[in-house]
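Next comes just one chain, in structure tokens: the form predicted on its own.
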Amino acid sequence: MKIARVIVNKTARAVDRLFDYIVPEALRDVLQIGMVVNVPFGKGNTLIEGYVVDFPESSNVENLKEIASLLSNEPLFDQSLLDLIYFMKKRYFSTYLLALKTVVPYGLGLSTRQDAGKLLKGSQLAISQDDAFDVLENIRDKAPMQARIIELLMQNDFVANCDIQMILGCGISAIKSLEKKGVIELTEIEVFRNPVDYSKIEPTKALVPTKEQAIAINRIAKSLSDFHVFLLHGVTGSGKTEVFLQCIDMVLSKGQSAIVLVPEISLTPQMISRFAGRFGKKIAVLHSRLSLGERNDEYKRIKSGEAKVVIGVRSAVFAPVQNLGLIVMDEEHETSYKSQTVPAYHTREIAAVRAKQSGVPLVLASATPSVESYYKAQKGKYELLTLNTRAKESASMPNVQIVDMRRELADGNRSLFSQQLANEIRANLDAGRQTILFLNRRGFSTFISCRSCGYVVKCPRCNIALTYHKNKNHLTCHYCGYTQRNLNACPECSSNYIKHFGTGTQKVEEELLALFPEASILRMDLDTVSAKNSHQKILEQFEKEKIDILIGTQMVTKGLDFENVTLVGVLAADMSLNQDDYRANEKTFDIITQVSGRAGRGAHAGRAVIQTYMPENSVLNLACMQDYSAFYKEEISLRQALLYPPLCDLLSIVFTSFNENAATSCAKQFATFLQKEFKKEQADILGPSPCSFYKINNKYRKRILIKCKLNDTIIRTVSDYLARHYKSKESKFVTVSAETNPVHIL
């Protein structure tokens, strides 16, 4: 008798196990790891699909089931592609599930659907913003399904219905119920099946490399066939990518393939010219802006071997790459590298299992590498390459200047803009040059209030001030995404001074018009990328049409090189320093760093202008002036007094639920219990407390931190705990979630 262990595709945590099955006559000789069966599951033996991990010899399981039948023809993944599930099982606190379908992506032989032809069936709405209001107001409590379909589709003006299944976890039904009252229509768009298009790429050569470039290229090539990390720490500007691109073309000449992973879909559009001028039709993109098609064609195309180099995002270095010979990690101190939903992985530990496990190196790349990076680099776990200069020669670092809002404000000056940033403004424009504004807050206002009784306007599930959208004159909670009229009137004392307060990018658009009329403008943040490529549009736009000024959030602040743009200015850069989190020195570094560095990278010279309340802060002022080294060290010892990641891991455990008397017991048991089961491991247990953020979509949070090095008795422990949680009554009223070091505590 063969035997079969699989996972179930059942998400409860419940039934979180392998499960033996009999194989059937038929299947003995077919069935392989990885692929595909429907096997009868539970009392009423109903059939769902289950995936094959193993074949073990016995079973300590009588009375056995049979496999139903198969498939799937071939495997969805490979042994190595197990190995990273069962890794980030454990080390993610995962369910087996959540782990597989995180390795194998959304809609890749996981469901059968295709898309149509070439076109993709989705859904926009069929009446005006108002009567969505009206609508939402008497759908809310009724059929609070359909009522956020709505407000997904009031942000954005067609939505994929398998994505609207996707992001909200409805079913069609909710989508059809819409359609037959009238609110939604169904439409239908033009899918493009290559993500690249070649005919607008011209074919590049390599460039001859600077000494510092031929350095880095030589040692990465002597390690092409041993696992190594290599850290390469290089200025903005100094030819990062062309490192990559002649280490790729050694791998290719091997007969070997390459993962190169960016941190986020607005850093791919010069990034895929580039690779594709270079390698041609080898390259193949993986981001979540492709239509379900255009993944499974470029899926199809990495498992054959006919595509060798992969660009993508975090969910790339899951490619089924042939014969992997090199993982490049751009920009790898990006935040987007860390996913924030179950299985909660960290890329960079990814791609080092996945480089260990093929024996080739990782080069992990930044202007400003993560501290935990830079940590292992100078404990010499990881190998340090630099490049200090710019490559092109005409290009030198930009002049950067910090100007002091407070005295703006004592002169009179109430502008976003001080006054010298009005006049490097104006400047360029005279001179034909561009500028690109940093602002990291979409929308056209951070919140409402009454002036008259002090009432702030905030979400009714999440208790955070809603952000005033001038262009469709809404208010939007950008957590949930709650959405409702803008007020004229205050709905606490009925007064009619409601003001809006704070700066977002809508604002800074309508202040720079008035003062440069003449100006050609655009805006660059989540409301004006969310339709299908138009980042890749605005980015084009500007370049081709010479855009005086482009306005963005972080989105511009990394991996754009335009060689007409000379200024670089950031309007409120200490915004992020007061965030509650211990990272916010690191984040304003990266930012003011990456952002500066925009300027002046081809022939003329660039400066950069930084506003700020606190132009004394030490944070700026390494930033501006391009010092990582001095950062680093204020930072490491910062983070040595208090003990912080890269000294001790993180662990942060999170007790969600609809009743907040439910969510504080469940979180002080579980403080207990760590108390007692820790009594000999070095660990730090702080909470429980609420989260920053206390109430998100009407559920509120508590949080217990671990400060600790991960072993196995600690990850155990902590699993067990989960594991015992969701079989008992508690887990039907408090949802808890274990995530390992986060880069964002909310």
Given for the second form:
Amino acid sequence: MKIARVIVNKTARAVDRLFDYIVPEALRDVLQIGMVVNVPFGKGNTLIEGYVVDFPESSNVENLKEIASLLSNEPLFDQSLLDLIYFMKKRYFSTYLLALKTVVPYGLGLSTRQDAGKLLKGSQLAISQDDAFDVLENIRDKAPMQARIIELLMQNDFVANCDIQMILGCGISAIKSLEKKGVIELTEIEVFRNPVDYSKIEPTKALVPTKEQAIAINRIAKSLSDFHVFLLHGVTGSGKTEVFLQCIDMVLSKGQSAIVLVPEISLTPQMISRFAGRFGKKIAVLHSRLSLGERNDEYKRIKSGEAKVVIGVRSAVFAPVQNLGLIVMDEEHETSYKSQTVPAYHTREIAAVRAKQSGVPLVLASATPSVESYYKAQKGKYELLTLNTRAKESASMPNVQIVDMRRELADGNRSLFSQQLANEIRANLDAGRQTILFLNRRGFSTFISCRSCGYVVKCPRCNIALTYHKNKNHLTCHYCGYTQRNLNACPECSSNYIKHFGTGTQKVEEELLALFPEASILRMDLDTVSAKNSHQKILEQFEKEKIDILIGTQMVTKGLDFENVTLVGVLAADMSLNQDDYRANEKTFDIITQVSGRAGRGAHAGRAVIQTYMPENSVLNLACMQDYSAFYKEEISLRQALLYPPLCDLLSIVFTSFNENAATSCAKQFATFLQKEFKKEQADILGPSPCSFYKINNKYRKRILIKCKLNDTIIRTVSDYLARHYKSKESKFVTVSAETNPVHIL
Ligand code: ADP
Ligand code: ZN
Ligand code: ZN
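Can you return the structure of this protein in the form predicted together with adenosine-5'-diphosphate (ADP) rather than the form predicted on its own?
Once more the chain from above appears, this time first in line as the rest of the complex follows.
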């Protein structure tokens, strides 16, 4: 008797295990790992999809059922992708099914359709993934088709309505009802023209490498047949891309393929043309602005080996390339590399697993590497390659000034703009040059600080800025739960001007218009950026229409490559320094470096003005000097002292419920259980404490943070707990999710 082990297409965590079936006579010689079959499931023997993962010798289950039929002739995945599925299930506390659906994109196997360049009507989730899970559970029985639409949208940022209808065989009415419920929103996006418009691409030849580039290229060339991780640390404009291009060229001449990962925001037409110019039709592009039909075409070209250089965002790390020879990950520090949905994988970790499986190098590159990666380079786990000089003679570094906002206050200036910044903006307007103003605003959490001396109220245990809760007028640490009364006077200088800090881009726009009524102003933030009105489009408008001033959140720090922008203002560096996040310094260093490194790329000298209440802060000062290694030294000793990654792992477990007490008691029980279980482990269990975003859509969120070195015992204990929870009655009203090393602890 031949037995096949399958993952079944059921999302419920309660059935998250592998199921055995008898392989019928007729399929005995054809069935392979990765194939899709129909299997009878449950008491009613309803037919559902199953994905073959193994052929065990025997099974512990009696009275096995038989596979009903074969649904696909071609395997969806091979053994190496299957190993990745197992890895993800374990490491990210996922289910088998969600891990599988992440590795193998939904809707693969569709027929080809060409709709490039058009405006495409489609849908996207209007609620968070967590909430989508809840909606799913509620409507699965009543409206199964709507449930499937939600599943599809949970795995794709955007899906064309015609694709939804084709994949699921539903009508437009199911989509419309979900919109009415506020679960999804209908939008239109412009589909990128794909494959690339080759009539506009100029072929390019390899440049003569600079000395530093040559050293890097040679070093990577020597390791092309081994698993080896390189960290290419190069200042902006040092020619990192040219290093990738030349290494990929060598890989191609060995008959192998390469994957190039880029953050969504930098996957621009210019970036694609650079690769197309060098490799012509050998490239394939994968990103979320492709219709599923087009994405499917690209997958076919990759699978068949026609496309050998895959350029894509996060999920391209799963691209089914033939004969992998190299993986490159550009801007490796970008937080968009961490998936926010279950399994919340980090692309860097997956890239390392794939490179290891194939015995090939992984090249991580950045001007401001993540502290994690730099730490590994210092420890000799990664090999550091450095590019210190710009490849091309270019504009000099900008003149960066830090402005002390405490002094402005003492001088009676209570506006958002220091005298100095206002003067600089005026000068820029008069000279007909453009200005970018940057406000780091993330969510609604606010901290308390003193405007007279710069003092910030922080958790004595975690060194994280405490968050102000308006209705209770108290301050809480979102890591450990430490709570204190709000302050009326500054403990440092006794000033009464101690209050919560927070302002939005809209307020900036108002004040700016009052100061400069004649200026044209454009705003870029979460309110103005949508699928239709993309980040890229706003930047294009800013450039083409010569808008005087662009105000924006962190989005504006990318792609600031404009000749005519000669002034960048950071309105409140404090907002980023005092995020309630242990990575606040790292994120600030990254942003300020980007901002100050980018003003004045053209022929005119650039200036940057950075406003802060903490002008002596060393992160700000080092960022202005673009001194990464000094920043790293300070930061790593802080992390060592307070025990934060990369010196340990952080496991975040969030309990969500409409019932505040239920969330709290469930979290408390788990914390007590863990204290007992982990007596022998080196694990520090913090909380339960309210999440930074405590109440979302009427649901309360409590968190436990575990500081530990993740090992098998800890992973098993947490997954077993999750499994038990999802079999219990409590799971009906409390959702529990676990995340490994989250990038945002919100
Ligand atoms: P990075 O990716 O490190 O920011 P880029 O690869 O974009 O840098 O290179 C910056 C500029 O320098 C580009 O215009 C590129 O064409 C140019 N460049 C890179 N390498 C060389 C080289 N060896 N000789 C001349 N120009 C180069
Ligand atoms: Zn003070
Ligand atoms: Zn704390």
